[in-house]
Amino acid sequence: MTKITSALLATSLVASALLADGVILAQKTERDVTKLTPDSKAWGYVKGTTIHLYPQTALSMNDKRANALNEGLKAKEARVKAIYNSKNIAFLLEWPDGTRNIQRGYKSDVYADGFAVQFPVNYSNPQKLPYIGMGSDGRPVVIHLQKAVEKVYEPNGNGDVGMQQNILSKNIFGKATKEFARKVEKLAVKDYQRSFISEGFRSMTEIKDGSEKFDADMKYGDKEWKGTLVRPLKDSYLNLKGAFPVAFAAWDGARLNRDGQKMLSGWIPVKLVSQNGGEKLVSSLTAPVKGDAKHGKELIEQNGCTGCHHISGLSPKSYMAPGLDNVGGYSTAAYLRESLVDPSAVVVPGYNRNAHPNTPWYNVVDGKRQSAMPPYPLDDKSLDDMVAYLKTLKSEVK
C-alpha cells in the first residue's frame, strides 16, 4: 500500500488550491485503495477537511439514565479524508472519544461506540435532498454501519444452536473440545458491519443480498477512533461521480448511544478531484444562509413554532412536537425552508411515547402520515429570516 502514496503526492497540491471550506475533496489515485485501513500511511498524504457532529436532539429517548448522560452536549469536532481510483472509493472518519466502548453479546445494558456513512440514491436537485438518518418518501438513502464489538457467536451467521452452546455443556472431551473450539471460532461474529437501504418514516431495511459491496473498519487510540469506509463508485444503489453529499454519524458507548441518539453531521459535498460536474451541489451546501436571524427569531414566536416545538431559551421541553435543538447543525437550509411550507413532505419517526394522545405530530390519512403542524404561507423574506434563526440553532464546538 505504500505505492499509493507517490500518487496521491502527484495530486495532493491541486486538491489544497481547489480546497473550499465545507468541502470533502477525495483524491484521484491509480492505485487500489481497497485495502486502506485506519492506520494506512497513504491518508498521510490526503488533504483533510474539518466536520462538526452534533448532538441529534429531534427526540427523547425514553431512557432516563441516557438523557441525563447526553444533556446539554457540546458539538465535536471530526476530519473526514477521502481516496478514490476509477472504481471505488475510501474514506477516513477520525473524532474525539475519550473512552473505548465494546459491544459485548453477554450484556444488554453495554453500547458499542460506532459510526455511520450515509449517501443519497438520488441527488440531481440539492433542494431535495433526504431527510438525514432515514431517507424520504420517494428519496432514498443508503447507510454503511460499523460498530465496535467483540468477537460474539449469536448471532453465527448459520443459525446453529449447537455451535452457541457453553463448550461446558457438550458431552465432549480432549481432541474433541478443541475441534469444538475451532468450530465455533470459524463462526464468531468478529465484526459488525451493515448495510442499509431507507426512503422514510420505518421503511430502513438491511441489504442482506450481498448486492452492497463494502468493507469499513475501526481503530482506537489516544483517545480517538479513527474508521475507514470502501466502497464502490457505481453499484445497483449509487453512482457517485463529479460531486455528491455525504453525512456522517458518531455513537458514544459511554452515553448509552444507541439508535437516534446519536452525534450526526449534516449533508457535506463531496468533490472527486479530476471530475468536472457538481458544481450546483456544492454552491448549494456551502453558500452563506440569507435572511435576517433576528426577525426569523420574532416570527418563530410569533408563528406559535415554540408552542409545540423545544427551543433552549425559548420554549420548555415538550413531546408535542420534534426538538430544534441543533437543527441548524445537521439540517440544510433548503430542508428548513421545505418543512416551512410543507411540513408533511418528511414525517420525523418518533411519535414519543410520552406525549400525550391527543397531540400527535401525525395523522395517517389515506394511507399515508401527513404532519399535524400546518404549512405557512409566508412570503420569500419571512422564509429566509426564519431559516437563517434556524440555522443558528446548533450547540458550540467542544
Given for the second form:
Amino acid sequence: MTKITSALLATSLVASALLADGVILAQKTERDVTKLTPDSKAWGYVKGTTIHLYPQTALSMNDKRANALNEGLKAKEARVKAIYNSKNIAFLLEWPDGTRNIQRGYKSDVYADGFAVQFPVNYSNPQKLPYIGMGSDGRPVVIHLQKAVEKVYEPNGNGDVGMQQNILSKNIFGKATKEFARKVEKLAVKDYQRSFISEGFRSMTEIKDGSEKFDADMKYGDKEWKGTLVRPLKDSYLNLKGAFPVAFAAWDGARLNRDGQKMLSGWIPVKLVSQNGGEKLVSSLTAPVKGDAKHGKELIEQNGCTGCHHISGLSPKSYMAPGLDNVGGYSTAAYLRESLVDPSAVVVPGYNRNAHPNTPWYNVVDGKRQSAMPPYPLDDKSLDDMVAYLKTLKSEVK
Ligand code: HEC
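Form predicted together with heme C structure, per the form predicted on its own context:
Now the complete complex, all chains and molecules, led by this one.
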C-alpha cells in the first residue's frame, strides 16, 4: 500500500469512530489533490458518507412536459468522499442515473446531466445558513456547476466555434482524424464548468474574473455518475476550515432538468479531519429533531398553512406558496423554524411573479422583500412540533 493510501485509511478509521453519521470526513493528505479524477485510486481508501438528494418541489416550471416527467419523484441515495491538503480540497460525488444525457455542441434543445457543489460564504452561525440551493439576501453562496457536455475542440478557445470532422472517411483522412481526436482530448473546452455567487433566485452571477478557481470532472458507468470537484480551501470568497457546510445538486437531462428543477441535498457538514473547530456547526446539522411531529401536523392544519402551501395528502397543488413536499429533506430545522417566526428573513421569491400577479410570494416594501406569509410567533413547544412535522416531509428514497 502506498503512503497516501495507508495514511488515508488510518485517519479515516480514527475519525469515523468519533463522529456521527451524516458527516463528510475529509481525509488529510500531504499529496497534491488537484489531479484527482473520478477514476483515481485514492478514493478507494476514503470512507464515503451516504447522503440523499431530494426533488426540488418548492417551485414548478412553466414547462408541462418537464413537470409531468418530474411528478412524484423519489429521493436518490448518493455518496460523498473528500480529501484535502494544506491548500485544496477534492470531493467525489457518486449518484445513480439510469441514462447518460450529454449536451452536444451548442444545441440547446437537449438537457444535460450535471451536478453542482455549493458552499455558504459565511457559516459561523449554523442557525442562519443561506437558503439551500440558491443562497438568500445577505447570505451568499458560491456554486460550482458542471454539466456533461460533449467535448468541443475550438482552435480559438473562445467557445464560439464548433468544428466537425467526418470520422467515416478514414481512408482519406485517417491520420488527420487521429491527430484531431488527440487534440480534442487535450484541448477540448469543457463547456458548462462555471462558478457563481448567488444571494437568491435570479441573483445568480457568474464569476468570470477567474478568481474562483475550480476543476470538475464527470464520468458515467454502471448507471451512475461520478463527479469530482477540486477547489482551494481559501480564496477571495471562501475560507473553509475546521468544519463547514456543503450541499450537492444533480440534474437529470432525461427528465428535462435544468435551473431550479433538480435533485438537492440539505446542508451537510464537512469535517476536516485533524483540524479543530466547527463542533457547533456539526452538532447543529446532525442533531436529532426534537418535537412531536403528530401534534405538529395538527397545528399546521389548524393554522391555515395548507390554505397556501401544497402538502401531498393535505392540500392541492397551489401557486400561492412553495410546495412543501420535500422541504424536510433539503432544509435544516433552524431554517424551518426561522421560516415560521420570521418569513421575511429568507424569501423564496417564486418562479414567475408575472405569471401569477395576484398571488405574489412577496412584496417589496422600502426596497426590502416582504414575504406574503404571515409570521407565526407561537410558543417554543408548538414551533418545535411544527418543525418536527415539516422535517418528515420528504420523498422516500428509491
Ligand atoms: C398567506 C399564505 C401563506 C400561509 C397561510 C403560510 N405560508 Fe408559508 N409561505 C408562503 C409564501 C408566499 C412563502 C414564500 C416566501 C417566503 O419564503 O417567505 C412561504 C414560505 C414558507 C416556507 C419556506 C419554504 C421553502 O421552500 O423554503 C415554509 C417552511 C413555510 N412557508 C411554512 C409554512 C407553515 C408551516 C405555515 C403555517 C404555520 C405557513 N407556511 C403559512 C405563504 C404562506
